[in-house]
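Only one chain comes next, encoded as structure tokens, the form predicted alone.
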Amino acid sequence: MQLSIAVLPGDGIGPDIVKEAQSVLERVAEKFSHRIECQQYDAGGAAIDKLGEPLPEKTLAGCRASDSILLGAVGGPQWDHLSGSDRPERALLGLRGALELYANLRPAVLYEPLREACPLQADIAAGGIDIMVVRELTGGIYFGDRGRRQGRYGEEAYDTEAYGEAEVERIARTAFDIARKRKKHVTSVDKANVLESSRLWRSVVVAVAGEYPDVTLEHMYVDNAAMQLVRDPSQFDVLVTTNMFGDILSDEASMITGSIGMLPSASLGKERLGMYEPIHGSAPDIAGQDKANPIATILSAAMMLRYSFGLAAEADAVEAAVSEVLQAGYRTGDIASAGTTLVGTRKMGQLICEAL
């Protein structure tokens, strides 16, 4: 296959980790006789400094012309003074909205060699953690009406949570389709005891569930879901929820696996085009120091192979290589423990390429 990829290194450690993921993709292309073409574009703070805006039209056009997008990380304290619409993070929202990437997939997996890094009690972690969080990405409070006005207590700010039936239906169908390939269990998370938007969410999810009689559907309030993730994460298979709830719960799920530096994500839409990125931030304090963990970005590249290009064997090979390197005891600083071998960003990427 010809793999056409738009590469957006972004800010902080973004260029460091993206470089290693590109090396892994190039090794995959060599091993499986594919051709890979990567074109780099500016986004986030790097684009602001260079071109005056977080998501230049050239970057958006380049992403549209590609088969897939690999993103590093955006943001940093040097841009904190900017207004909301001008901040680096607007690049993410702009890409998700313009490309209609409505489904965010965030797998949270506890690798056996990293069991000691799990902050949960040993008897809880013993049940294993393998959760797929399916987060609605282009609706809800992050995209709703917002503003400021004068109210009873002076100036007040508001953000509106709103969902349409079609928005809920398509994300629910994504979750059920994924569950069919896993353990056939979906937990829909909402706040239907308080929010009208959640009551609509629940009714639409129930309707979609009727098309999947082989998949079990469970409903859970978001506060309970947050507790259950640390009480008994093994009960979850596929967890589907709104944009804001998914943002929070997927970060919680990531930390119970031991390190936010280990977890990838995929943002998908109706077409094959997807955007793949680690869920962690730009960590500017260690940028360029060969300290960042590239595994989340490398696993994001594996998700790209699986979901955008339909290359399951290639994705499996990357994931197996990561497991092999971890099993051999190699660790970056964020996941290091007594008795393991500390390596930097570049060495970790090299080891995974060698394992491939």
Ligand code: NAD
Given for the second form:
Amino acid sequence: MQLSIAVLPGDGIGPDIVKEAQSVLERVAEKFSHRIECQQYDAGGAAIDKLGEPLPEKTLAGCRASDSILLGAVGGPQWDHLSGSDRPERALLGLRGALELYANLRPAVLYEPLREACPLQADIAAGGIDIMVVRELTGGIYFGDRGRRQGRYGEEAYDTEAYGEAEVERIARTAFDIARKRKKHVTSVDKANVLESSRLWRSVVVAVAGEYPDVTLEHMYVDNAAMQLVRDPSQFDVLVTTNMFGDILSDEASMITGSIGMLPSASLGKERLGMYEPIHGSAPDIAGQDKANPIATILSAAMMLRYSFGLAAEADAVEAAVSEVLQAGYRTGDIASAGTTLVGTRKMGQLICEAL
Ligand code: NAD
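Having seen the form predicted alone, could you now give me the structure of the form predicted together with nicotinamide-adenine-dinucleotide?
Now the complete complex, all chains and molecules, led by this one.
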């Protein structure tokens, strides 16, 4: 298979971690006889410094022309003085909007060798954590009508949550399709006891569920979901929800697994185009020092193989290689503990390639 990938290293540790993920993809291509073609583009602060804008036209065109996008991270203190639309983060929002990447997938997995990093009590974590949060990414309150006006209490500000049937339908379908490849259980999170938009959300999810009789559907109010994630995370398989609820719950789900350096993500649009990136930022404090954990980016590359290219065996192989290296006791600084072997970014990438 021919894999055409736009690579956007970005800022801070971005170039360090993307380099390792690229090596892993090249190793996969070699092992499974695929042809991989990576084109590198500027994005974020690096693009501002070179070309005067966070998402240059050339980068956007290159991403559109590729099958998939691998992104490191953007941002850093040297660009903090810039105003909203000029900031490095605009590159992310610009790409999500321009490519209509409406489904954000954030797996939260507790790896057995990292069990002690889980902040939950041992008996709660004992059931294991393997949750896929599917967050709607291009609609809802972050994109709704907003403004200021005079009200009873002086000047007031408002933001509007609005969802259309087709918007809910496509994200629900994404969640059910993913559940079919997992434990076949979807929890749809809303606030249907209060919000009209949630009532529409729920009715559309129920309608879509009719097409997936092999998948069980459960509804949960968002306040209860926030509690259940720390009370008994093992009850969740696929959790699907709106943009704002997903923003909050995906961070909560991530944190209960321990380390930010381990967590990948995917943002999917129509067809197979997707953007894959770690959930952490550009970590300027450790940039270029061979200290960053590349695993979140390597696992993002595994998600790319699974979701953009449909290469499940290849994705499984990358995930298994990561587990093997952790099991053997190798750790970057962020996940190191007594009795483990400390390695740098490059060595961690090399060990995972060798395990493959
Ligand atoms: P951050 O995620 O960059 O760093 C938080 C802490 O976690 C730091 O101590 C950092 O060293 C550590 N860390 C993060 N990733 C790591 C890794 N792979 N290995 C080891 N340690 C790691 O968050 P921040 O400090 O709040 O933000 C730094 C910059 O990143 C800011 O400019 C912010 O706007 C940007 N940011 C970008 C993205 C993105 O590109 N998607 C996301 C969040 C923040």
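As the structure is a computational prediction, the values presented were derived from the model and not from experiment. Throughout, rigid core stands for the largest set of C-alpha atoms superposing within 1.5 Å between the two forms. Positions refer to the first chain, counted from 1.
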item	value
Residue 196 C-alpha relocation of at least 2 Å between these two forms, rigid core basis	yes
Threshold 2 Å Cα movement between these two forms at residue 162, rigid core reference	yes
Displaced residue check between these two forms: residue 97, CA, 2 Å or over, core reference	no
